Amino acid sequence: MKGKVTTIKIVGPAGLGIKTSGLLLSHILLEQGYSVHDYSEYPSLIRGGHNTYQLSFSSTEVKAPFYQVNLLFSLAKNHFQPHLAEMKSKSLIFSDEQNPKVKYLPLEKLAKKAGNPVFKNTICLGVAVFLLDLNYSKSQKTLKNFFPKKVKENLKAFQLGYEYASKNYSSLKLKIDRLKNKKGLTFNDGNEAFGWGFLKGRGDFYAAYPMTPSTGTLHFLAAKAKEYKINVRHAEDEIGVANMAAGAAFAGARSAVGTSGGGFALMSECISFCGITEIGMVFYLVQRVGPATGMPTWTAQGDLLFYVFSGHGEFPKIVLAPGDQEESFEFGWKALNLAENLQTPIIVISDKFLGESSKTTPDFNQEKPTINRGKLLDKKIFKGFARYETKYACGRSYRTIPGVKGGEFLANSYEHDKQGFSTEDPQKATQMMEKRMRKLKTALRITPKPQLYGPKNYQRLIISWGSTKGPILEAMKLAGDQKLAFLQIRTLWPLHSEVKKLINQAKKIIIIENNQTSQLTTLLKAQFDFKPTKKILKFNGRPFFPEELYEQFK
């Protein structure tokens, strides 16, 4: 059947290749033509734990994995045990081990024939190839791409899997979509996605301090940091990280930090020097459960307020949440854009699902984004300059950056003049604070729009923000109901005026959030009057799936 979705997961303890074997398999399904969404869940261990990779995928989009398992394989006895509620009646379950609950695959046996124990997961992907009826020769190329060492071995090892399979599963095969490959696509995770918007949007510094979920995108630009003539630096702390960003953005580079939810408290003092030097630079926050340490490789949107919030005193910042890996690129590049235009910090919220999850996209390095760089001037100056001139209706003054004849200013932490110098003068602090704030209203015209997805003339109205995008749209699929729609906020602070309107026009609105106190609800609430008709809530560290949304909507 046309768009039907099918789910592999293979688990076992860290140390195995889960996810490596799980990507491989993924990258094998987008090379002969399907769509492809994945999650994978790991506890903070190297090694032992329980570690899961699962991939959904079809003839058509997939924009999210499903909860519902056909295929599972564990490389390790009983990892199968956790995710029994997972399978369907059909499902089937492949280990090494004799329990009339799974398939006998004899791994260890196997393994030992191709060579090494390690070889369990490249066995696994030739069983699945053969129950997929994929094509075998186009499978093998792709391994021996995505395996430049030891790609005797790993070949060995898939053909193992692939002939018990064939001799052992012929009446297990599934039936699945025939397609042909669909070029120009490519496989990236949210993090990736943002490096890429990064690199197309000509970003010059990058700096971050490790910390998971965001560490993604340090390695993903530091990785192609010579071929873009790029800097990435990764320094002693968060504070370090933040101070030389906020430094280069000064010497006119176009330039982000990334990190999540503790590393930010670190980074809340130089928010706030950005607001009021004037300095554009952006922050890119990949949630995980707090507080404190919290759970370090799970995900949540507990964060929002805290972001919208940051920083002492009151001045413009610009809050935006993708939903998905094209998002996560889109607003990259336009992040980049919004610091230099806006003069201000600009945060972009993720988390460890968008940032840690790959989907089916299409190739962000054929992208050309518009650049823009925003009143600079980068010639002499002949007539007075002043860096922070009040009289534009729109908060943003000119800016100059170090060299330039005629530019010169200062940069001052205190609250300043026109050309930098402290002042305490309370009718020069008055017209400074209204200058930095009239930025707000320009933001509107320039930040992502709300974005609204089924009928026009809805009745129940969902909202949302971030990485539940995807398994709403995908849980509005399986209900087909003809008067429901959902509200995405892609711009979270300013709220553009177009949230209050189209929220009144239903009769009952459902909001969804990874968290426990639904805190789009409270800055809806400080925004105007709104009352929700019913909250669905998750805070165990794991996303929504498509299913369990599907039955709250019923």
Second form
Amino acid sequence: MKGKVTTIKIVGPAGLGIKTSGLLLSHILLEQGYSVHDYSEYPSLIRGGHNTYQLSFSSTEVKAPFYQVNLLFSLAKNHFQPHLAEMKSKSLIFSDEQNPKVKYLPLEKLAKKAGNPVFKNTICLGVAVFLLDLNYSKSQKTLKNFFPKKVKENLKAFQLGYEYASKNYSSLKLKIDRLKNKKGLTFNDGNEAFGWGFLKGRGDFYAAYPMTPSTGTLHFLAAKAKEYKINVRHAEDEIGVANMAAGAAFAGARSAVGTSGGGFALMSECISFCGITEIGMVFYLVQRVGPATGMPTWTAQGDLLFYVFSGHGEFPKIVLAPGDQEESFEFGWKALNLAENLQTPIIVISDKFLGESSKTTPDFNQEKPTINRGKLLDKKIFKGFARYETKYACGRSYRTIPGVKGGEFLANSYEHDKQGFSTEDPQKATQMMEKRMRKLKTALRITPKPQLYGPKNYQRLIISWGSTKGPILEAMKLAGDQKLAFLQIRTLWPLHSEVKKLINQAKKIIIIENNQTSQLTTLLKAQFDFKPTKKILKFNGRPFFPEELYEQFK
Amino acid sequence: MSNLSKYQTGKIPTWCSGCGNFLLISGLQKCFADQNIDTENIVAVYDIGCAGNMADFIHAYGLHTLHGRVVPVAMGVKLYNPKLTVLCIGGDGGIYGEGLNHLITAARANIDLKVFVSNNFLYSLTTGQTSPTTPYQAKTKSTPQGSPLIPLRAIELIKKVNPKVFAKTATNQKPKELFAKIKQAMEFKGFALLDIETECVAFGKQLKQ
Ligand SMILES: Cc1ncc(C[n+]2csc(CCOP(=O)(O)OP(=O)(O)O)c2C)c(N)n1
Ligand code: SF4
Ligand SMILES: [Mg+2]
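I have the form predicted on its own already, so could you send the form predicted in complex with its partner chain?
Shown next: the complete complex, the earlier chain at its head.
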């Protein structure tokens, strides 16, 4: 059947290579033409605990991981137990134990035969490739590329798993739809996708301080820094990170920082500094569960209002929320353009679910986005140049960078006049505040508009933002309701007027968010009369799954 | 042509008459002129405080940053464009207090920044509270019973952090020596910290009680 989704899950204690083998299986599927979306859960520990990696794949695009699992591999005894609710009647569990609920798979014995107990994960891959009836030699090839070290041992383990399955599980093969090879697809998580957006958008200064779940972008860009000749800096703390990136942006960089809620708390002073000095830079914020240290490796959308209203004083700020990996890429480069164009801080919100889940995407390395540097005078000035000229209706004034003769100016954290000198003159202060704030109106013309999915003559309208997009779209597919549409708000600040218009056309409104208080409701209520019919909220660190949303749409 | 006036904005300084910051600004401007550095290639980064208020008086590219944040901002400028002459100007409160971690990091990196600390042993812009360099037991507005902390010896600290950097003390009492040290700091290849001991004429008297 076309479009049928199959879900495979590998579980066990940390340190057994669960994510590695899961990713490898995803790549095997990807290279045989399937669309894959993965999701992994892990505690904030290095060893022990309970880790999971799951992937959903299909011959057509999969936009979210599914809850219900077809094949589950448990790498250690009893680790399948927490997942029994995810099993359907025909689902299979494989584990090295005698239990009526599981298919016995002698992992310990086979791994020993392969030469090392660490190969349990690769043995499971062999079993999976057999059960899914995938191409054996192509799968081997993917494996070879994936494990440049220990190839031989891994191939051996893979073969042992495959052979064991063909002897013992030949009646258990799954029916999946076959397809021809698609080309030009890659597998990226949201953090890598944002990193690609940064690189392709000619970002050239990235600073960060490690904080889950944003660290993926730091690792990705640090590994690419030499090739792309860019600055990637792990600074002393998040205060240093933000201020350093602001200094670089002042000097002419296309500059960004990455962190999560706690790190951004330390940066919120600096975002205000960028606001008044009109230094354009990007804050990539990957949410996790708060408050405080919260649950570091789990997902949430609990920082929306904090981000939108961050920083002391009033200044224009743009807040974008990509809904998937493709938009994480797109908003990555667009945010750099917006930062230079609007000369103000741009926030891009992600979360653990989007940032650390991978999906089949186009090859971002082939993309060539347009670069917009705004009103930049990087060679010479014109007569009468004043950095903070207030006469422009769009609020944007021309900007020079150090090295440009005659363009000297002061970027001043105090309120200032057109040249940047401090002033407390009431008239000048009013003019300067109004100049900056006019940029918000300009932003409405150039920021990503809200996106409507589904029928135009909808009766029920789902409203959401960020990473819930994929699960919502998959749930709508399951529901097949001709009167149900979904409005994805992609720019959360400033809000486009279309949002209100589209909401007013709906008879019933369902709001969906990964937080406890429905922060989007609060935000919309502040703008216009807004009353959702139903709120679907989840705040236990887990993303929404298509099946559970579908149940709620009934 | 190298003259002093091209480094001046023409604004009249807002410091008390007799304030040590006058000497620091003329030392810096003289050094720029002597070395004939083009104004467009200087980025001066200022802290918040009386010393940082120099921002309005030097003609060059400038950033009047947040309190304590001169050093990371300057690092960002220098990392992105190493050709620029980048200096930091601030007080003992901002650079040794609010921003000490940044100072230590810059010294560890031995990045080519010139940091000038106008050390008046007080928070002066906020009208005279205790600072990281205030003598132990000295009475200030925020410590009327005497400062409970032993003072930070920043130069010793930074020398320990990285012996390769330039870290020296100067005093306003000896202008000639001060000017020479400003020049040394500016010419040093790498990170330079010059601590300039000075007396705040408005609030310094409390320290002598
Ligand atoms: C985050 C923050 N905290 C406090 C202040 C208030 N403040 C302004 S200047 C200053 C201290 C200045 O002392 P110092 O750095 O020694 O400079 P001085 O005025 O003595 O030259 C303080 C605390 C501020 N501007 N920002
Ligand atoms: S208060 Fe002190 S430091 Fe500030 S200008 Fe006056 S003398 Fe200088
Ligand atoms: Mg001081």
